Structure formats: C-alpha cells, structure tokens
Amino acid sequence: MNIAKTYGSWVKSCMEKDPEKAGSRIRRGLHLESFRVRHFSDKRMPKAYRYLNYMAIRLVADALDKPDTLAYINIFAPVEILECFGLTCVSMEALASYLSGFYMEDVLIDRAEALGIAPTLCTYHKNFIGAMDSGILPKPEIGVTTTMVCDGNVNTFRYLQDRFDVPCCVLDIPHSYSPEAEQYVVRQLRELIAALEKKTGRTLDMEELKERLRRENRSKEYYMDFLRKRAVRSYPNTLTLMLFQLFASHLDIGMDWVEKCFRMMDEEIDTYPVSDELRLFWIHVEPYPEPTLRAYLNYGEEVTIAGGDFDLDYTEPLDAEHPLEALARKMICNIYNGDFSRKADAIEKMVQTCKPDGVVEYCHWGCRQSAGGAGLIRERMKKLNVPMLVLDGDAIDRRNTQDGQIRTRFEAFLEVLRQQRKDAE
C-alpha cells in the first residue's frame, strides 16, 4: 500500500467542505513524517542526509503551524535578512513539492486552471496557486520574490497579494553586474528592511546579519570540499534528498543547522569507500516521482547523482562586513540570472570540479529557460568530452510524465557511459 497516496486521499476527502481540516491534516502528516525520518530512516541514508531530511520537513511543518511568522518566498529571495526578523521562510517551490508528495497535485493544478491560469504555466506555480485558492495553506505574514530566472514568479506573488491581501515585495534584479546595479538592489533591500521593521516591530541587528553571512561562507566551504571528495567516493542519496539540499543551500542558508549539516557531510564522506559508480551531474530540478529515475538513482549502486547546479548557483565568498552589498551581488551574479551563457560557463566549471561521467538536464514542463538553453550547455559538454542527456517531463504532475520514453533514453545513455568507461580502461 502507498501510505502517502492513501494519506493524500484522506486530505482531499475533506478539502472542499472543510479546507481548514485538510490543512490541519497536511501539517499533521508533515509532523508524522518528520518523526519517521528522525527515528526510522532508511539505514542506507548517510547521517548527514538523515539530519537534512528531518530538518527540512520539521521546519516546514512548524512554519505552517505559525503563520504569524511565516514568509512565502522563491528560492532566490534574501532569506538571510528575513530570518533576522524571526520569520521562517518557506518557498513556493517547496510547498508545491510537498503537496505533490501527498499526491494532491492533480486536483490543485486542475483548480488553478479552472481559475483561468494558463495550462502552459509551470506546474510548481499552479500547484501552489491551487492550494492557496482552496484554503489548505495558511496566509503568510509576507511574500518576497525576485525577478530572477522564472517569469512566473512575479505574477504568482502578485496573485498572492491581490487575491489574499498578502503584502509582497518583488526585488527587481538587473541582468548584469555593475556598481550602479549593485546599489540599485541595495536600495531595494533597505526598503525591504524598513518594511520588515515596521511590520514586526523589530530593528535589524546588522551584526546578526553579518554572522549569518559568515556561517554561509563556512557552509559553502564545507560543501565544496565535500564535492571534491565526492568525485571519487561513494555517498548514497536519492532524488528527494537532492531536492532537500535546497533547504540547506538556499532556504535556510546562514543558519546554524545548515553549517552543521554541511560539516557533517564533509566529515562523513571520508568514511565512505572509493567507488567506481557512474556519476551524474544534474542540471535543473530532480523529478523525484519519476519511476525509472527513482529505480536507478535512489541509492543506486551503479549510477548516482554526484552534484547539481542549483546548489552551486553562487559560490563566491560573501563580504560579511558589507552584507547588503554582498547579498545584492549574490543575486545579480547568480548563474541563473542574466544571459544564459553565464550559466553555461558556470556549469562547465562545475563539471570540471565534480568530474562526472555524464550530465543530465531535466527540462521541467513550463520552464522555458531550461529548455531554451539546453543546446548551449550540450555544446560545452561536447568540448569537455562529457556525454549529456536532455530529458523532458514534469517534476510535479505525475499525469504529465512519459515514463516509457524516459526509460528508453536513460538506459541508452547509461550504455553510452558504460562504453566510455570501458574504452578508457
């Protein structure tokens, strides 16, 4: 029996008549799952990932219980500032993924489209919009998003503001760096800080913000060291765990638990053996519900994901003595911002660090930038003589994924990697 699917059906059974009860069941389910992963995790899971898994679920469950300190964001928002005001940041993308984990995406996406939302909009956004409209998610204190990467973010947060009277801040991020562009973003950050001070009655502690940036720098150092070791050592993971890393690399970056988690990863991998498994570098989102990819990649003994671009979208040290300027630069120079050649250049360097056998890009339905730039990245991989596979599908809506096609193409790609390994011997 699929417990998550059964539980999701129980939630859906009362969603129309009593959305508050459905929301309560979602929160209860998250708390139960956090208890399960803390005490009964798969023994194949490394200790650092057990900690990550537990914290990622528990923090969201706790946040949904306390909407008066809840902020809905996109994953590129400056969480370092928001968390200094006692706010708990939960991304729209994370909520959409969790609701899909309850097998609820079908009714929520259909609900969003019934409202007039375009069928071509990213299913992360439609899942979130459908959940908000149904009343199963709490109204947050504030919403914060950026103009980076996704052209759906601004409209989704405007909908949140107009439909539910949620005060939302949209940070306009220039496509290219210059001192003037940096100061333009800094001014917006100061406006955000002033709005947060007025809303919360608290004053920003600049020393606390500086310390968060120092922890963020240390966390990144641990993770980069881990990746260099991961190029030769085994470290079991799953598609879902790779998604959970976004909590550490984005949503809670700068927090104590994140630094602890990355330090654990860096230390723990030394206890794992050198391995000859086929290593993949993953571009864009991991489609955790996809059956074939789950079968091969969840604790895969032959093939594994050794790294991904989202966790490495900005790796430069932050100048903690000038935190607002550092955060502005972090957003402007993010590899997902601006001309796509910036992302291609960065992925080329990442692949040289991680030393994978192959690269996979998953072009998620509705995400135009990932599909549009795949050819450019493929050209870079040819230059490095690294095979690349581009897969199309839906990381959220199970109804919109062609598993047979993915199986055929993925297995053929593995044969290419095996042959390449054999030729090199």
Contents of the next structure:
Amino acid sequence: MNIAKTYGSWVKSCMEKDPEKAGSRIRRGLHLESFRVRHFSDKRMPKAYRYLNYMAIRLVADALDKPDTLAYINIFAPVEILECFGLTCVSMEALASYLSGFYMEDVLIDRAEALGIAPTLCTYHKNFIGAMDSGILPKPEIGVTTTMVCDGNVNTFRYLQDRFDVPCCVLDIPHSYSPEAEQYVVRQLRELIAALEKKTGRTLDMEELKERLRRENRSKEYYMDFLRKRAVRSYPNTLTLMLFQLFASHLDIGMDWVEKCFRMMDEEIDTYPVSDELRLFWIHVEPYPEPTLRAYLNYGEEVTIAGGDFDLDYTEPLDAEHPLEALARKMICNIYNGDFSRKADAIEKMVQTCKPDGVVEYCHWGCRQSAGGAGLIRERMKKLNVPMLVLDGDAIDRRNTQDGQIRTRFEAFLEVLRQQRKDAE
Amino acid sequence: MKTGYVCKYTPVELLEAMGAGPVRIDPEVTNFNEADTRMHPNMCSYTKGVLETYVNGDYDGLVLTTCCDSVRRLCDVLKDLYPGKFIFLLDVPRKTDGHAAALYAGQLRGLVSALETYTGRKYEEGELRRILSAQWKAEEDTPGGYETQQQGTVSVGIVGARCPRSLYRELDRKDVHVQFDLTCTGMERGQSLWQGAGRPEEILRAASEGCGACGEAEGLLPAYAAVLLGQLPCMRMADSRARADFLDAHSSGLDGVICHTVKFCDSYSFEYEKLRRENRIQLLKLETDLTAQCEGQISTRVEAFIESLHAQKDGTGENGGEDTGRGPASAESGTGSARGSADTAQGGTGAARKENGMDRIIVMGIDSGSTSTNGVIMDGTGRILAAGSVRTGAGTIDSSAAIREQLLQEAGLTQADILRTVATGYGRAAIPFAGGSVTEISCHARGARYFDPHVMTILDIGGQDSKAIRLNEKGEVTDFVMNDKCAAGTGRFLEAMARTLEVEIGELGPISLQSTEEVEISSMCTVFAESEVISLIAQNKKKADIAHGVHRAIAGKAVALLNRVDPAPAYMMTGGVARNPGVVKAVEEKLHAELFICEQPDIVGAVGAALCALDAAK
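Next up, the form predicted in complex with its partner chain. The previous block was the form predicted alone.
Up next: the whole complex, starting with the chain shown before.
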C-alpha cells in the first residue's frame, strides 16, 4: 500500500466540504512524516541527510501551524532579511512539492486550470494556486518574490495579493550586473526592510543580518568542500533528498541548522568508499515522483547524482560587512539570471568540479528559462565531450510525464555511459 | 538597415532616429521547425514565431527586451546563431518609478553606444526630439481618443497577449468595432506613449535644458525612458493595476472583451482569471499559437461570441437565430442578418412559402463536423421529418451532399421543398447549398433547449473538439469554452484507444461498465495515452478496466472544462461521444449530477441549425 497516496486521498476526501480540516490533515501529515524520518528513515540514508530531511519537513509543518509569522516566498527571495524579523519562510515551490508528495496535485492543478490559469503554466505554480484557492493552505502574513529566473512569480504573487489580500513585495532584479543595478536592488531591499519594520514593530538588527551572511559563507564552504570529495567518493542520495537540499542551500540558508548540516555532510563523506557508480550531473529540478528515475537513482548502486546546478546557483562569498549590497549582488549574479552564457559557463565549471560521466537536463513542464537553453548547454557539453541527455517531463504532475518515454531515453543514456566507461578502461 | 522589435517598451523612436529602421515583428508562420530544434517545443509560440520570422527574413538587427523568459532565451539562441548581426537585449525594469527609469535610461545609452559602433552613425538627440515632438503633436491633434461604437455594431475591447492578424481580419469581417486593444503592441504608438505621460511638452523641454547641476545637459534619454515605462503596464510589470483601471474607465458602450492568450505564454491567463472572477463583462478567452492554422478556430469562437453579444444587445434571446452572413446571398446584404428574408440563393421558386402554413415550411440543418456530418429536416412546427449522420471523410462538400440526399430520401422530399438550409460545425462555410451559417456553439444551445427546455449547461464532445456551454434562463449563451487544438478527450481520442484495445468503438462503453478494478490512465495526449494503454495490456490488465480508465480520464478533462463556465444543472451532453455509456457514467460520477442525453445526441447541433433556418424562414 502506498501510504502517502492513501493519506492524500483522505485529505482530498474532505477538501471540498471542509478545506480547513483538509489543511489540518496536511499539517498533521507533515508532523507525522517528520517523526517517521527522525526515527524510522531508510538505513541507507546518510546521517546528515536524515537531519536535513527531518528539518526540512519539521520547519514547514511548524511554519504552517503559525500563520502570523508565516511568509510565502519564491526560492530566490532574500530569506536572510525576512528571518531577522522572526518570519518563517516557506517557498511556494516547496509547498507545491509537498502537496504532490501527498498525491494531491491532480485536483489542485485541475482547480487552478478551472480558474482560467493557463495549462502551460509551471505546475509548481498551478499546484500552489490550486491549493490557495481551495483554502487548504493558511493565509500568510506576507509574500515576497523576486522577478528573476521565472516569469510565473510576479503573477502568482499578484494573485495571492489580489485574491487573498496578502501584502506582497516584488523585488525587481535586473538582468545583468552594474553598480547602478546593484543600487536599484539595494533601494528595494531598504523599502522591504522598512515595510517589515512597520509590520512587525521590530527594527532590523544589522549585526544579526551580518552574522547570517557569515554563516551562509561558512555553510557554502563546507558544501564546496563536500562536493570536491564527492567527485571521488560515494554518498547515497535520492531525488527527493536532492530537492530537500534546496532548503539548506536556499530557503533556510544563513540558519544554524544549515551550517550544521553542511558540516555533517562534509565530515560524513570521508567515511564513505570511493565511488564506482556512473555519476550524473543534474540540471534543474529532480522529478522525485518519476518511477524509472526513482528506481535507478534512489540510493542507486549503479548510477548516482553527483551534483546539481540548483545548489550552486551563486557560489561567491558574500561581503558580510555590506549585507544589502551582498544580497543584491547574490540575486543579480545568480547563474539563472542574465544571459544564458552565464549559466552555461557556470555549468561548465561545475561539471569540471564534479567530474560526472554524463549530464542530465530535466526540462520541467512550463519552465521556459531552462528548456529554452537546453540546446545551448548541449553544444557546450559536446565541446567538453560529456554526454548529455535532455528529458522532458513534469516534476509535480504525475499525469503529465510518460514513464515509458523517460525509461527508454534514460536507459539508452545509461547504455552510452556504460560503453564510455568500458572504452576508457 | 532593418531592425526587428517585439515589445512596446522598445525605444522605437530612438531606433528610428538612429536610422536602424525599426519594424515590428508580427509572425504569421505555419510551422515552428527551426524554433523547436533550436529552443524547445514548450516555448511561447510568439517567441517561436519570431525566431522563424527572423531566420527566414532579411533583418539586419533585432532589439529584444527582457519581457519574458522565452524572449530572453530567444535572444541567447539568436546571438549564438548570428554572432555578426546586431542582436540586442534591453533590460526593461518591472517597476516604473524614478529609479527604474534611471536604470532604463542607462540601458538606452548602452543601446545607443552599441548601435553607433555597429552602424558608425552618431546619435543625434535633436533627431529623437523631433520625432517625439511630432508624434506627440499628432497625438494631441487626434480627436476623441477612444471612439465609441456605431449604431448596430457590437463593440469589443481586446486584452491579453499579442493577437494574430487573423483575429483583426475576422473582427473586421464581422463589422465589430474594436474600442481598445491593450495587447502587447496593440495600442497605437502615439497614444500608447503619450497617454500616461503627464505633460509631454514639459518633459521634452526639461530634457533639452538639462539638469543644470552638473553643467551638462542630462539629455533626452532619461525623460524618454520614463515615458516608455509610463505606458499602460503589461502583465510582466510588478504593478498592473492600471490595466483594470483602464477597463473601468473605458467600459461604457462596451459589449464584450476578448482576452487573447498565446500558447505557452501564461501571464495573460492571470488577467483572464481576474476578469472572469470579477465577472463584469462578457468575456471570450481565445488561445492561439499565432500560426496561420488558427484562423478556423478563431473564426468559430469569435463568431459565436459576436452572436451572443448581438443577442444580448438586441435582448431577443434568439442568439442562434442570427444568420451571420456566410451564405452566398446574405453575404451581399451587408447587414449581417437575413432574418425575415427568404433565401433566394436556393432558387426557392415553387418551394414552400411561409404563407402556406407552418407545416409546409420545411428547412434543413447541417452540422459538418470533423468526424461526422449530421443533418436534420424540420417543418415549421418544429417537427423533425428526417435525421441522419454520415462520415465526413475527406471532403466536407461530398459528405454534406450525401447527408442531404439521405435526408431528402428519408423524408420523401426534393431539394425544391427545402425553403432554407443553415450550416454549422467546422465545415459550415464550405457547404455550397447552405443559405447561411451559424456556429456550433449557438446551434448546440438552440438544439439542447429543443430537446429539454430546462438545460442550463451543455457538454459537447465531438470528434475533434469538446466544449462546455452555459446558458441563461432564456437559453442564451452566457459563456463557453472549447478545448485546444489537440484531440485530448475527444472522439478521436476514444477511437485511438478502441483501436489499441482492439474493440469496436461502439463496444468501448458497454465493456467499460463491466470494470472491476480502477486503472489510471494519466495522460490525455492521444499518443502518450496509447502507449500507456499498451503497457497496461502488457501488464495483463482487463480490457474493461482499461476502457473504464480511459473514460475516467476523459471525464476528468470534461468536468474541468465544465467548471470553467460555472456550470449549473440541468446538464445535457451532446455529440457522438454521448452515445458512449461509459463516458456518460464517468462524467456523471465526477460531476455528481445526472446528464440528460437525447436519443440521437449527435444531431443536436443540426437541430439547432434547423431551428435557426426556421427563424430565418419565418
């Protein structure tokens, strides 16, 4: 029996008549899952990941329990500032993933589409919109989004504001860096801070913000060190864990637990043997519900994901003495922002660090910034002589991915990689 | 030099001043072969169209803006493809305050400098000022602003994303007055630029005098950047409230709004959602991929929408009774309505006349669908004298002739007895013997009420499209939606599934009722679903269960379609797929309501057409 699916059906069964009850079942489900992860998780899961998994679920469950300190954000929002005001940040992408984890995406996406939202919109956004519309998610205190990387953000958060009266802040992030662009963003961050001060009655403690940035720098150092070791050592993971890693690298970055988690990873990897699996570098999101990919990649003995671009979208150390400038720079210079050549250069560099056997780009339904550049990345990889596979699918909506197609392509790719290994030997 | 551009925030006047020859790209392509290869099939269709147009055109340059993710990638791809050409990306801020304008002015300076290097021609500020001043003067001298409608026509506003040219042609053909057009570059440039610009004269003068503080003139570019950003916002801007304000201010005399969305451009579906939620005006959502192939689809939907607007305006409630002037005789009348006039094109000498009594008036309705052509002969009392159906096959003309023969024979009549024929369905314009045509939306509404006067919501699933139609108490169409071009969830889809399961199409429904296990068919794409069915067969799943799964998948799609029109009971299902008891049951389960199915659900559209013919004949 699929427990998550059964639980999801139970939630769905009362969604129409009593959305609050359904919402409470979701929160209870998350608490139960965090308990399960802490005490009964898969023995193959490294300790650091067990901690990550637990924290990622527990913090969201707690945050949803307390709407008066809840902020809905998109994954690139400056959480470092929001957290200084005692707000807990939950990204709408993470919520969409969790709801899909409960097998609820079908009704929620259909609901969003029935409102008139385009079927071609990214399913992370549609799932979130459907959930908000159905009343199963609490209304947050504030919404904060950036304009970078994804077109959906401005409209999804505008919907949140317009439909549910949630005050939302849009940070307009220019396409490319210049001192003027940096100042343009800094000014907006100051406006955000002023709005938060007014809202919460608290004054921003600049020292606290600086300390968060220092922790962020240390966390990333641990992670980069981990990745260098990961180039030669095994470290069991799953598609879902790779997504959970976004909590550490984005949503909670700057928090104590994240530094601890990355330090644990960096230390724990030394205890794992030298890797002989086929190693993949993953571009864009991991489609954790996809059956074939789960079968091969969750604790995969033959093939493993050795790194992904999402965790490395900004690797430069932040200048903690000038936190607002540093955060502005972090957003403008994110590899997904700006000309695609920036992303292509960064991926080239990452591929050289992670030394994978092959690269997989997963074109998630509705994500134009990623899919539109697939051809350009392919050209780059050709020059580096690294085989690359482009998979089309949907990381959220199970109905929108054809496992048969994924299986054929993925297995054929593995055949290529095996052959490549054999030739090298 | 010829430089393409796409977005209203492009400094078109600056390009003109620098001799770059700005030309707005309005793609009208028939395929996306290049774009699908160089980008990805799931990119916005407009962007793909621009790529096709640029690759196959004689442009020297292209100035794009960061208006959306698709255009950003388009720029990357074209830069890579044409390193020697002038391809420039302007970063348009999403905010419009002074800081944003200053930032955008910096972008404009970057453009100037890049163009100077590329062309060797110096930027002359005087030239830009001259162009802007002339444009503003012309705008100031233009009376009115937004014209109100003329007597007897309907007046619509257009919102959403850039429209295909065929939409404007269709509106023109239908004599529809377009009161405003808020799509990407839809507004006339002078109006777009200067209507929100406060005091243009001062802007231009202040810019020429400079700021004084630094001793150097600041130049025109900062003021120009502010004017560009001050245009009515598009949906990518952080604050788009001015769009709603505009609608509030200009809704007087407006009959309806067309919201156009482009496939894989999602921003404007949010605008549609908002308009729909606020429910303040009759709304048509039209989604296209901007290819030439959309023309038929546009025609059907726009025509049906205009019919309902006319009906609403006239207060007749007989929206289906309009003859929209497609027939050879009435087309020349130029009035768009042939009501009350006999159809001379049918050579009606010797034919029954209305003074001969109602039962002597005999009309025909033909519904020319993609899969089947259905027909009805009806007398003046509304009695059906003959009804039937033939496969459409490869030719609309042949199948319509065949159904006509079959019906005449069944009723024991000759062509001379038919006073009037009205055609509906996809092939309605191509039926030579029809005296007029009405869209299948209106015809289904009429037909449904003929069979059951209580029907409020209609689900029609035909061979290649499905639609949900909502009626008001009077039987007028108040809202309708249609599926897109793909055959997901239609009769074609079922045919493909039946073929894969190796059962006759007629058996699919009864078989599925014997299902004992729930099997999920997750895909609605015919091709993907076929492979899913094959893998279920390989897993030894029973045909009955697979068929049931197929039907449930269709029902899910159908109910989602219904939900978009605020459905209310009583429900009726029409179209050939309503003959399938498995689909009917699955839809009823999902809808938690009963569907009324008449004896011959596939002739409902034809009955509606016959009723329209009757109106005209009377």
